[in-house]
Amino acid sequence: MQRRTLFKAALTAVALTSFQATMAFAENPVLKIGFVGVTSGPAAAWGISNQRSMETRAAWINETGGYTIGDTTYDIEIVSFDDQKDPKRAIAGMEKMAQEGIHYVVGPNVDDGAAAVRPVAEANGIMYFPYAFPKSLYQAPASNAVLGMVANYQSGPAIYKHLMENEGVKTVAFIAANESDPLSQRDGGVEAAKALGLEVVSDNVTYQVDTTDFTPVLTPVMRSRPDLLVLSGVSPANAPQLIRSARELGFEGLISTETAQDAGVLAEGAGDLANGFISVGGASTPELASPMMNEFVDRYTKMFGEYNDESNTKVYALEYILETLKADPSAIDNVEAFQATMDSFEAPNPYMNGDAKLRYVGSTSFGQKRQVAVPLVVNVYQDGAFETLFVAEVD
C-alpha cells in the first residue's frame, strides 16, 4: 500500500508540475502575424530572410515575457505560407490568413503576388507589407499595402547618381528576366537613368529565369560597351551566373542591381568575379547598428546557423506592425484604426544608434504614407562579404 501511495503521489506531482508549466506557457494570449512569400526556388532567399527575421524576433519577444499592447501582453506567433513565387498560391496564402482571423501579414515578395492578393486583403480587413514595387499598390484608392523596403525607383537613381559623380559613369545597359517584376524594374531604371542624363545603350535584352548559359544572352549587350551593366530585378540565384558570364566575356565595367542579394550565394556562384558588384543591402551598417540590432543578428545566427544581410531590412516589418498596434490597441482587429494611426505614428527605432525613429513615409512617391522608413544602404561585394558603399534616406 505504501508503495502504491508513493507512486500516486509522484504521478500527482508530475501532473501538477506539467499543468503549472502549461499554465505558465499559456498565460499570454497569442497574437498571430502572417507571412506569405517565396521560400523556395530561385528567389527563395528573399522570403526566407523575411520568415526567419520574423521568427527570430517573435521567439525573442516570447522568451522575454511577451509584447504588451494596451492592457494585454501577447505571445507572438508567426503563421507562414510559401507562395512559391506563384500569384495563385499567394492568393491561397492570403485566404488562409483571413480564415485564421489574421489582420496583419508580411509579404508577398514580388510584384505579381502583391498585386494578386490585394482584393483578398481589402475584402478581409488585412494590412499587408509587401516587398514589391508597383506604385498602384500604395497610391489611393489602395490603402491596405505598406511597402516594406526601399523601391527600385528610389534606390536606382541614388545608385546611378553616385556612380556618375564618383566613378565617371556615362553609359548604361539593362538586362532583365522575361517576367513582370524584372521588366517593370528595368523600365523604371531606364526612365531614371535618362532623367539623370545617362546614355542608355541597351535596354531590350531579356532572358528566361531557367537559363543556365548566359553567354549568348549577354554577348549583344557587351557589344554596346556600357560603363555600367544593370541586372534589373535579378534573383539571388541568377545574379552570380550573369556576373560570371559578363566577366568571362571580358566586361570590365561596373555591375549593379536594385535588388538585395546574398553574399554566400555570390561567393559560391561567382567567387572573386563578383568583386565590385553593387546591390541594395540591409538597412544597417556597423556604424548604424544599435546593440539591439547586434543582438538580433546574434539570435538569428544561432537560431538558423547563418545570417543574411538583407534581414537588416526584413526585421523592421514586424516591429512596425507591433509598435503601431501599441500606439492604438483598437487596431488589433481594426485595420482602419491602424491606417488612421499611420499618419502621425512615431516611435524610437530600436535597431539604429542615435535618435532615429520608426515612422511611415512615401508621400513623395505615393501621395500617402504607405512605406516604412528604413535607411537606403547600398553595398558593394568584396571577397565574400558586403561593404557599405553609401547610405541615404527616402521620404
Given for the second form:
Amino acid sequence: MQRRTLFKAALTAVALTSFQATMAFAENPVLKIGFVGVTSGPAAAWGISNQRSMETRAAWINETGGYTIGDTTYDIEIVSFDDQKDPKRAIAGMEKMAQEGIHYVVGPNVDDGAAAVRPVAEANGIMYFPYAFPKSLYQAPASNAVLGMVANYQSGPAIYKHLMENEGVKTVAFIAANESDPLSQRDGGVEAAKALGLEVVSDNVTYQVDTTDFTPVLTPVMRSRPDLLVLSGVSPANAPQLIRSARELGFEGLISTETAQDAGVLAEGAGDLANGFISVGGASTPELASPMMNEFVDRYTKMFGEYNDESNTKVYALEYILETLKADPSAIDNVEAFQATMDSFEAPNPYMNGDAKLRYVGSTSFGQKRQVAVPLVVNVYQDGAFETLFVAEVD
Amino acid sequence: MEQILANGVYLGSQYAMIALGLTLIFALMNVLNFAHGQMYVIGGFVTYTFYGQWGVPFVLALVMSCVTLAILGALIERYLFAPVIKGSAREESTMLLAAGIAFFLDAVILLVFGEKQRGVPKIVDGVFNYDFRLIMPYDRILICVLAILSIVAFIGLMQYTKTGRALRALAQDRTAAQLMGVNVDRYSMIGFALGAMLAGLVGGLLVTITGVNLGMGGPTSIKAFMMVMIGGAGVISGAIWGGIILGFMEAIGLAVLYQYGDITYLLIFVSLMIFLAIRPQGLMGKPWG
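Can I have the other form now, the form predicted in complex with the partner chain, not the form predicted on its own?
Next comes the full complex, and the chain you just saw is listed first.
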C-alpha cells in the first residue's frame, strides 16, 4: 500500500512538473534556428563554441521574455546537428533542418561541408551562415549563404600590411594542415603576401591534422628564418603546440594566424612562449566589449563552466538572423524577403562599445552583400589574455 | 642527420609505448581494442587534472593516470568484454563492442573535460641546442628516457614475474594455460588492465609535450594499429619495433620530403600496403596467428 502511494505521488509530481514545463515553454510560440556543424572529433572546439554561443543567447532571450518579431514574441529554440566535419553528414543535417521547417541555419564550420549543403539549402528555402571561405558560396548565382565571419583573404592582407609597416616584416613562411580549409587559406595568404611585396621563403610544409608533435614538422621551416611565420587555418588545438615547437627551435620572429583562438588554451599549451602571437578575435577585449558582451560571456561561463574566446566571433550569427527578421517580419518563412532586407539592413551592434553597426557587407569580395559585418579585430596574446592590436572593417 | 636520428628515437619510443598496450590486449584476448586511443586521451586528461589543475606533483599525477586506467580497463574487461567473449564466438562481436566503447568514451570525455585543447606546465625548462644541428627541448629528452625505461620495465615484468609468465602463457595458448592451472579469467582482466594502464601512462607522459584534446583518440588508435601491423599483431617485441620503425619513417620523411608537401604519410601507407602484401603477419608475427 505504502509503495503504491509512493508511486502515485511520484507519478503526480512528474505529471505536474511536465505540465509546468510545457506551460512555461508554451507561453510564446517557438522560433527554431538550426545549427549544423562539427561538435565531435578533433575540430569539435569550432562547432561547440558556435552551438554554445547560440544556446547561451537563446536561453538569455527566453529568460527575459522572448524575442519580438512583428507582433509576435517568440521563444528561441536551437536545433543542433553534429556533422562530424563530414560533408555527407552536413547534407543530412541540412535535410533535417528542412524537415523541421527551419529557414535559418548557422554553419557548417568548414569549406567542404558548406559547399555540400548548398543545393539542399537553396532547394528548401534555407539561409545558412557558414564559417567557410570559398568565394563561390557567396557570389551569384549562389544566394543563400552568408559568411559568418571575416575571411582569411580579408584579414590576412590587413595583418601582413600592419606588420610590414610597424614591425618591418620582409619575409614570411606559411605552414598549414593537410586538409582543404587550411590549404586554401595558405594559398590565399601566399597570394596576398606576394601582392604586398613580401618575400615568401617557405610555403610547402604541411602537417597531418592529427599531428601532436610539431618539432620535426617545423624544423625545415625554421631553416628558412622568416620574419613572420603564418599558421594558416590553424585549429585552436594545434596552435599552442606549433608556437611552442617554433620557439623551442629558436624562432624569434613573429607568429600569426587568421583564425580565432582561445587565450586559455594558448596559456596552457604554450605559456609565455605564446606572448606576441597574433590572431583574429572578436569583441571581448576590455576596451571593445560592451556591457552586453560582458553579460554574454558571464552567462556562457555560468551555463557551460568555461568561456571559449572563439565565441567572440561566433556570438554574431544568431543576432544577425534575429535582427534581420525583426527588420522584416515577413522573412520569418520567406528567405527572398530576408535577402531583400539584407541590402539595406542596419542595426546597432550590441556587443561592441561605440557606434558599431550590424549590417551585411561583402560587395567587394563577392559582388553582393553576403557577409556579416563583424569587426576585424586583430589581437595579440600577452600573458594569458588578448590585447587589441588593431581594428578594421570589411566591405 | 643528428636531428633526424633524435626525432626518430623520440617519436619511436612514444609510439612503441602506445602500441604496447594495444598488442598486449590483442595477444591475450584476440580483441582489437578500438578504444585504446580514447584510453590514452583519458590518461592525458587525468594527468592534466591532477598536475595541471590541482598542482599535484607530476609523478603522482602520472600514477593516478595509471591507476585510473587500470581500474577502467579491469572494469571494461570484466563487465563488457568477458561476457561478450563467453557468449559469442564471432570476432566481430568484440570489435563492435570495442568501437562502441570508443564512441562512449569520446562522449564521456566531451562531457567531463570539454572540447578544448588542454596542456600542462612544462616539467623541465630549457632546450638542448648543439650548434643548431641538434635541437631538443629537455622535457622531450626526459619523456623519451621515461618512455624507454617504462618499456624496459614492462619487458622485465613480462619476462621475470609470475604475472608476466601467466600472461605470456595465456597469449601463447589459452586452453593449455588453463590446463596448467592459470586462472584465465583473472589474468585476462589483469592483462586488459595492464594494457589500459600503458595507454594511461603514455597519455600522462605525453600531455606534457603534446597537450591533450577530445579528438586525439581515433587517430592515436589508427597509428597504434599501424605499428602493431608492422611489428606483428600480438607480439610484444613486434609492437616495439613497429613503433620505432614508424617513428623513424616519420622523422626521415618529414625532414627529407617536406618540399613535396605532406607526402610522408602517403608513402608510409603505401609502404605498409606493399609490406603487408609480402608479409601479412608483420615483422615478428607468425603466419598461423
